[in-house]
Each structure stands twice: as C-alpha cells, then as structure tokens.
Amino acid sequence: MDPASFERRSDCEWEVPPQGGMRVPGIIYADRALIEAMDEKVREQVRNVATLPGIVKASFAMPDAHWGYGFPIGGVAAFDAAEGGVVSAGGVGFDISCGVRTLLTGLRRNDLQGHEQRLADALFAAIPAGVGSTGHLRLEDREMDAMLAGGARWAVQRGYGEAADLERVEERGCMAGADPGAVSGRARQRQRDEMGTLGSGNHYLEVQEVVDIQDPDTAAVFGLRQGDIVVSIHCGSRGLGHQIGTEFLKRMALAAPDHGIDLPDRELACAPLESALGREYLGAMRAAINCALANRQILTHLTRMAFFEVLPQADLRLLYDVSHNTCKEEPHEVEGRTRRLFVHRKGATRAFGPGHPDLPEVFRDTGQPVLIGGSMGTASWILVGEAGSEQRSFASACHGAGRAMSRHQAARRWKGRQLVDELAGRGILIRSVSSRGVAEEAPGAYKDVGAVVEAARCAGLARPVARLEPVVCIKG
C-alpha cells in the first residue's frame, strides 16, 4: 500500500479516514516498511469492518495484518449492544480461539545437548498432528457437553495436567457463557476423535531457546532466563470451531437483510448481538472456546509425558496461555465512561497491560505475557501488554508474523524435503507428517517477525521481553 494514501498519526500508526458508509476510521499499526508490503486488500478490509453497526472508535489492524475472511486478519473491532452493534463470525474467524501455550521446563540449553533426536522422536510419537489427525480420546454425548462447558477445567478433572495450571490459562481455564446446545450435530461429529491433536496449516509445537532478555525485570516475574528451554503450543479448536464458523457465516449472511443489515461484503456475515441469531452464536463460539483450551491442555499433558520420558529431570510449569481468534464481552473506558464492549479479535491476540484485575496475581504488576508466534526457523517472542494499549487498541496487540504470500505461492517456492535438510543444518529439527505442509509453512513465506514486533512496540500495544529460537518443531 502507499504511505501516502493515509493519514499518517505516528510512527506506527496510520489511519484511514471515514468515507462512504465507515461509521468509524480506520487505524493500522506498522512502521512504513510493514505499510508498503501490505496488500491493498487489507485497507478495504479495515474499511468495510468500519461500516458495521455499533463498531466503537475504529477499525483496528495490527502490524503482521494481511488479507483475511470479510476481517484482516490481525483485525481488532470492538461493538456496544447498546447501540446495536453486532457480533460477526468472520470477525472472529473459523478456528475459533486458536491460540498459544507456553511452557517452561526447568532445563537450559546444554540439558538438551545429545537428547534432541531422541525428545523430537517423542514427541512426535506422542502429539497427533497433520489434516484429520486423531487422538486417543474419543468423547460420547455426555463427555462432548462437559469439555464444550468445562474447557481446559475438564481436561484437569480427566486427568490430563494439574489444577495449578488454570491459572496462568486465560478465562482462567473456562469460558462463561458457553452453550453446548447452541454446537450442532456435524460440529460434534467433527471433534469427537480429534481432541489432543495439533491439526496442519500453521499449528505446531515447538522447543525453544531463550537467546536474548530484553526486559530483565519483566523476564524474572515470567520465570525467564537466557539459555533457558521452553516450549510453545499453537492450536485451536480443530473441526468443532471449523464448522462452528462455515454453519453460522452462512446463516448471518441469510439473515442480514431482515436485521435490515447491508453488507459491503458477504463475508462480513453478522448478527445483532441483542437477536437470538448473535445470541446463539455467542454461545457456540463460546463452547468452542473451551473446546480449544482443553484441547491445549491434552496437547500439554501429552508434551509433558514425552518429555519425562527423555528427561525426566524436566519440570513442565505453564507460563501462559492466550487465544487469538474470539469475541470477548469486556469494560473498555471509551471518551471517559466505561462501556461493556464486545471486542472481535481476529489474528490479534488480547495484551492486558499492569492493573488488570483479569490478570493472574503473578501478573497484577507487569501486565500480561503476549506470545508470538515464529514460523520453524525464525526466532518467536515473548512480550508484556502495556497500560496503553487499552487506549490505542482495546487492549490488543499483534499474535504472530503474518504471512507475506499464500500457502499455494510458498509451496509453488520450497520443498519440503529441502526446507527440512535446510533447517537440520542450523540445527533446528522439524518433525512433519506432510512435506507439503512444511513448504507452506516455510519461513520466507512469512514477514519479518522482529520487525512486526518492533512496530507493536513502537505503537505502545506491548513491549518485548525476551526471543526465543527453535530448537524442536513438531508440523502437520
């Protein structure tokens, strides 16, 4: 996109004034380099979410924003009930609650020396991944309602992880609000053998290194240090949010007209909240939701096994876990009196700064941990929400990269084959079972995600505390 075309507030903050029928303006968060390299999609985009009813303030978009379903993904909308505003399922995007876990373990680099075959062996074995991968649990009727109502508190009860760990799990492990009966039959159907399971796309689990500390005090409350090994979860709610997301785009789009809704693009489907449209909605979103932090809370306990059974001294304590594709009812403070927003985050990830009572205890000083995504030979980061941020964006910051070219462009690129013998060489070993999908997840077909980072610091969403590098990937 051309720099000139905006409105340029910042550094890193360029906005899109109203026109047409934009209720609000539009504000993307990127240095100028990011800007250029965005495709031309992404304006229309922000524009377009702009016009929906009761849409708060602006049309955000974060700075690893590229061309998404009717949102950008990396869109950040908030809407007030009140003044009719609306919850939109491609606002909130098809795997719905995808989002990342982290976990410390207790070993430093040199532990791993000698053991990193072994450890990807393990976990390989041990986490389902790849297209309609399944796990070794299957959940009839009864069991399917208590994970959709119960999330990752489930998972514990089942055994899988400790109660310690739904604490640092955002919602603290449970989603309010969720409606079993709202998820239908072929959803159902979708995740009865797939929790416990990575997927494909862009899902992985990866062993990292923490190479470089930037905020030191930050980094001691989060229990980091420089040399340390952590691991990272990226996944969301597999078939069940999938389904959740096709079967109700289709029903708001129907349905707009008599909403007396006009769509400027079809895939902007959507619902007044206060109807029993949005309502129903809310309530399947919701127990999808939980259907993702129950399925990374599996995914940890699996990861935890097949690390005792490598190295057994490994401690695997949960650092934080927060999604990035949901629709969250929250106080925002908007021209000095606080409202209860409905705030779409689609590809951007919740960036709570120090204060917040939603925060763990651990946290109440800091803010909370923001995790950012890499992709295999790229480094990840962990940043810290700033006080801000709940000003500039609803409190939200970027959740990863963002691609810089299609699936189908970066598989025409790279092999698989060759990015895997590649990255063995730098010592980085991925485990897949599709070569294709490793190609479409090459690393050059993302942006640069330290300077997407930077920009995020830049523009006051969150701060950087420390970067982390691929040791272990585990792909679909």
Given for the second form:
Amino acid sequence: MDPASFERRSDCEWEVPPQGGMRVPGIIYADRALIEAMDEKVREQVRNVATLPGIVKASFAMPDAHWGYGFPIGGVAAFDAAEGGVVSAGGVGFDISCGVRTLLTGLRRNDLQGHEQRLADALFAAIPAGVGSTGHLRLEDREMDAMLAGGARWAVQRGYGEAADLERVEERGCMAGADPGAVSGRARQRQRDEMGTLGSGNHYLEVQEVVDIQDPDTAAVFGLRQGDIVVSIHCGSRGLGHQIGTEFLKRMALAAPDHGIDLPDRELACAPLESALGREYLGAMRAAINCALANRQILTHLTRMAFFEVLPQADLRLLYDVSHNTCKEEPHEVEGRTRRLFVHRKGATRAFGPGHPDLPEVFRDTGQPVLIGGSMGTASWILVGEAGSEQRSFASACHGAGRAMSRHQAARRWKGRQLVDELAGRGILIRSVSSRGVAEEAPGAYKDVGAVVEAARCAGLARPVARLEPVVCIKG
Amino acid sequence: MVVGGLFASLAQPAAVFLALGQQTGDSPVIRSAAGWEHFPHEADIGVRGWGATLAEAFEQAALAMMAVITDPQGVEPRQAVDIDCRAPDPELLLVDWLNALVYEMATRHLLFGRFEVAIEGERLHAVARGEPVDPVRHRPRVEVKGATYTQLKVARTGDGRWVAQCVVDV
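Requested next: the structure of the form predicted together with its partner chain (the form predicted alone having been shown above).
After this comes the whole thing, all chains and molecules, with the earlier chain placed first.
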C-alpha cells in the first residue's frame, strides 16, 4: 500500500480516516516498509470492519496484518453490546483459539548435544501430525461436554499435565461461559478422534534455543536465559473449531438482513451480541476455545513423555499459553469510562501490560508473555505486553510473521526434501509426513518476523524479551 | 497455478497437471469445456471449477479442492458417500457442498477423487467416491479447514458455461 495514502499519526501508526459507511477510523500499526509490503486488501478489510454496528474507537490492524476473511488476519475490533454491537464468526476465524504455548525445559543447549536426532524421532512418534492423523483419545458425548466446558482444566483432571500448568494459561485454562449445548453434532463428530493432534499447514511443535536476551529483567521473571532450550507448540481447536466457524458463518450471513445488518462482504457475517444467534455463537466459540486449550494441554503431556524417553532430566514447565483467534469479553477504559467490550482478535495476541488484574501473580509486574511464532526454520520471539497497549489496541499485539507469498509460489520455488537437507545443514531437524507441506511452509515464504516484532515495539504494543532459534521442528 | 483441463472431468480423470509460471487474477483461463484450476490468495488458496452445467462446475470445483490436499488421480474410487445440501442461492450452495466434503473427509478419514453432482433449485445431491487416506501413497500435504465466502462466485460466463469458485482455508 502507498504510505502517502494514510494519515501518519506517529512513526508506526497509520490512520484510515472514516469515510463512506465507516463508523470509526481504521488504524494500522506498522513501519513504512511493512505498510508498503501490505496487500491493498488489508485497507479494504480494515475499512469494512469499521462499518459494523457498535464498533468502539477504531478498526485496528497489527504489524503482521494480511488479507484474511472479512476481517484482516491481524485484525482487532471491539464491540459494545449496549450500542448494538456484534459478534462475528468471520472476525474470530475458522481455527478458533489457534495459539502458541511455550514450555521451559530446564535444559541448556549442550544438554541436547548428540541427542537431537533421537529427540526429533521421539517427538515425531509421540505427536500425531498431518492430514488424517488421529489422537489416542475417543471422546463420547458426555466426556466431550466435560472437555468443552473444562478446557485445559479438564485435561489436567484426566491426567494430562499438572495443576500448576493451569496458572499459566489464559483464562487459567478454562474459558468461562462455554455452552457445550451450542456445539453441533457435526462439530463433535469432527473432534471425536482429533483430540491431541497437531493438525497441518502452519501448525508445528518446535524445540528452540534462546539465542538472544533483549530484556534481562523480564527474561529472568519469565525463566529465560541465553542458551536455554524451550518447546513451542502452535495449534488450535482442530476440526471442532473449523466446523463451528463454518456453521455460524452461514447462519450469521443468512440472518443478517433479519438483524438489520447490511454486510459489505459476506465474510463479515455477524449477529448482534444481544441476539439469540449471537449468544449461541459466543457459547459455542468459548467451548471451542476450551477445546483448543485442552488440545494444547494433551500435546504438552505427549511432549513431556517424549522428552522423558530421551532426556529424563528435563523438567517441562509452562511459560505461558496464548490464543490468537478469539472474541473475549473484557473491561476496557474508553474516554475515561470503563466499558465491557467484546474484543475480536483475529490472528492477534492479547498483550496485557503490567498490573493487569487478570494476569497470574508471577507476571503482574512485568506484563504478559506474548509468544510470537516464526515459521519453520526461522526465529520466534517472546515479547512482553506494554502498559500502553491498553489505550492503543485494546491490549493486543501481533501474532507471527504472516505469509509473504502464496502456497503455490512457495511450492514452485522450493522442494521439500531439499529444504529439509538445507535446514539440517544449519543444525535444524525437520520431521514431517509431507514433503510438499514442508515446501509450502518454507521459511522464505514468510515475512521477516524480526521486522514485525520491531514494529510492535515501535508502536508501543509489546517489547521484545528474547529471540529463539529452532533446533527441531515437528511439522503437521 | 495448476490447471486441470477436460481431462479432469469425471469420465477421464486429470491426465496432466500444467504448472504455469504466471498466476491469474480473477478471470479464469478457460481452455476446455470442463476443468479446474487454483488461483492465488495471500495466506490460503482459491479453487475454481467450470463446466457446461452448474453441476459440472461444482464437480470440477470439488476436484480443485481435492488437488489442494493430494493429486485426485491417485485416489481410488473404492467407497461412495452420498451428500445432500440445501442453500438459498448457488454461491452458498457451493460453500455448503465443499464444506460437506471437508466434513466427510475429516470424519471418515477419506480422500475423494470423483464426484457426481445433481442440482435442482436449492438442493444438491451428490455421490463422492474415494478411499481411506494412505499417508505413504497419497502424501497429503495439507488439511482443508473449510471453504470460505472469500472470492466466492458462481456465475455463467459469456459463452454460457458455469464457473464456481471460492477461497479455501488451509
């Protein structure tokens, strides 16, 4: 996009002034180079979101924003139920509560020396990944209800992990307000044997080394030292979330005229928060958040088992677990008044700053860890939420690098086998069932995650704490 | 871009995959009476089918979606699954049809390679034929999470043929 076509509010804040049906301005947080590289569709989608009823303050896009469905990926928008505000299935996305969880291991890089191959093989054997893979669990209806209501807390009760894990998951591992009754039979059917699976596409499990500490005090609180080994898991609510997204997208699109909502784009399908359909979606979406939290908790357990086999001295503890595709009811101060808003984050991470009452005690003084996934073979980052993010973006920040080229372009440019060999030459072990899948997720197919992180810092959303480099990557 | 020409039709599954150097925008490259292709989307992928009838365009769009996952030629038609959908307009019907396939593949652990579609008004009836996923033989590369309303279009072209397309989330 042409930077000159925006009103520049500061180095890293670009405004789309309200025009046409826009109820509020659009605001994109990025530096000049990222703005130039962004697809024109991002502006169009930011504008479209700004037309939705009850939107508060602005339609935001994070530095990693790219063309999504209705909402841009990297889009953040808050709605007030009292002002006719809406909830949008497209504004949450198909992979509800897709997110990243990072585990500390207590291991140093040299503890891994000579064990890398065995660890990669053990993880690849333990973690079901790729198309058509199934988990070890089969959930019948009652157990499915318990999982949908309980999230990671349910998983811990069933022996997957420890109670101490829950303190370090958003919502303390259990999303309140979930309504398993709003989850259709088809959504349940899709999840029956997908619990504890990684999925495919850009989902992965990585063993990473902390290669650089940028904020030593915060890193100490997070338990990160240079040379430490950590594990990051990126995945979501699997088939259940996809099915819920699919079903409500259609129902909301069909019901929009009855709700008096004029959609500029069907993908913006939404329903008033104060409607039966809106409430039903919220109940189902929260159940899907619990499904994602339970899924990452089970994968954590499988990861611990695999580490125990190869490196029994490892002690895997959660750093934190963040979700990217959600709509959450949160209090936010707007023009001096605290209002309860429904904040959509579509490919964006919550980034509470220091002092936020919802943070676990351990992060109360620092702000929350913001876990930024790279792509296979590139760096990942751990950031910390800045106090100013509350006013700037309803306490939100970026979530990853974002694609720089399509899957087809990537598959034409790279061959999976060759990439795996090249990465192995750089000391990065890839395990995947799909060679073409590896090519489509080539590191070069993604934007530079470092530039995205720098823009988040410059915009005052979140501040870098540590940079991680991959050692082993299990790709779905 | 990947194009499956007339060969991608039901009677004779795609014999050739042409990988072209350039990606197209909105306008389909129509080379034959019925066929399919992929079109680019920044994060995901667009599927487009065309044919002499609406039903044939839907069959071809389904082949295009299958080709995101694996080469549909490599899928044996060993099992048949009946699919019924209903939607108030052809565009919503296309998304329902593709999503019904996503659902059947996910819950039955199947891949499909052949489709027979009949459409009457708001209703679609189809038979999808395929076999259980075999990771070694099919080498599936990515799951399709769902068909979306992005770039969704079902329309007749100037020469009377039907085109059916949308972006699928992977």
